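Only one chain comes next, encoded as structure tokens, the form predicted on its own.
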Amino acid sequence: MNPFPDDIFTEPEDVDPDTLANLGPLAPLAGVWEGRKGIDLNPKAEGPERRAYLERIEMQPIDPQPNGPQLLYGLRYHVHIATPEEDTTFHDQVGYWLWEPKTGLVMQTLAIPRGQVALAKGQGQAGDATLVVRAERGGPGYGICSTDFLEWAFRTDSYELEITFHADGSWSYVSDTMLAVRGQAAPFRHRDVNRLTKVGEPTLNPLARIARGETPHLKVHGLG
């Protein structure tokens, strides 16, 4: 039997927009982040390969979302990664981190330029000390989608994410990616870890802005 109301339009009234005071959870990861010690075990043909890389991540809180009786708070997130020894891009992540206070629904979205998305789940509350979120290929509603030489060469069959807030105010994870890689009998676990501390603050979303009589500087379509 599904959680959901008959009326599927009807959107929740007298909204508070200040998304960052109502991010429940994802309260502690809103700002820019920077790690330095991460290590990436990932799958070459000559066996695993592990190294070490250097992370920059900013979130910053979105305008709260409706979507019919649902209302969703959330942050827009971008990872970029790059290595001690090159100056280029090891790895380039975007995506939004959403929860939904109602129900304690947690959602993160991710999209990679190698031709892959994803969508996880899991369920927190303000001040929980983790969040763990999890996505399967083939699920129903939470899943991995992605181009056809990545599902024939390395499909990956589950994503899991669990992070860690410390006292101190900064965050670590583990990110957990099962693969079945070509040519090989078992599942390799494509594990990343790091820790990353605050390097600036985030930023006011656009409707709490207007709400306090700022200008909320929009740059679409010739706006602002």
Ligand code: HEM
Second form
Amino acid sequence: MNPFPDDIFTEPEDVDPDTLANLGPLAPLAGVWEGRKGIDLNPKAEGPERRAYLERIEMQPIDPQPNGPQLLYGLRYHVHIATPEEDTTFHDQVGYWLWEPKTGLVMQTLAIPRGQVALAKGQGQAGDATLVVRAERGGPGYGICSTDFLEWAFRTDSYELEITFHADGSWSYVSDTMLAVRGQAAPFRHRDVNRLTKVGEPTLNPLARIARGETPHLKVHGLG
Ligand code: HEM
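Return the structure block for the form predicted in complex with ligand HEM; the form predicted on its own was the one displayed.
Let us now look at the entire complex, which starts with that chain.
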């Protein structure tokens, strides 16, 4: 049964401009975070390599996003990771966290500078203690797209992220990316774990600031 309305163009009216008040299960993620006890397991020719890392994540609210009748609220995020040993970036990732209040649909988009993107999905409601999203290679929707070299050498078959919210306001994650590494018989579980503590508050999304009287609107969008 098709869950979508026949009218694919008409957008919702009276949309609340204040994204921070409408993030549902994503609300505990808004802000700036640091985690200094990250552990990564990655594939090397000699076998799995275990590395410690430090992480900074910025998650800022975006304006409400209608796809015709579908209304999404969300956060734009940037993950930046380094290690004590190396000057260079260890991992970098950008994307959006999105929530559809009407259905509880949760989405995470991710892009990493390896020539790889994914769209993962889950379900959630305000107050949930955990959040799980998953993407699988091969689907028309909610898939993983990789550059040819990765498809050939490190085929990425699935990505799953489980977030747990803690009573003190911090949160932790377990990220499992399953890789088919060329020349290695068994699938490789590329696991990353960390716990994030808040180091900064989120800012308001542009539409919320405009609704509170900030003008001119282009200046609020940084285009004034
Ligand atoms: C905290 C998160 C993550 C960290 C710290 C991390 C770190 C790493 C590291 C250190 C390697 C080994 C290659 C190298 O030294 O550059 C690696 C390989 C890889 N990672 Fe991640 N990764 C993370 C998350 C992800 C995610 C979410 C994906 C995709 C959905 C991904 C896809 C890959 C792939 C395909 C490889 C194999 C490429 C290669 O070894 O050259 N990683 N990652």
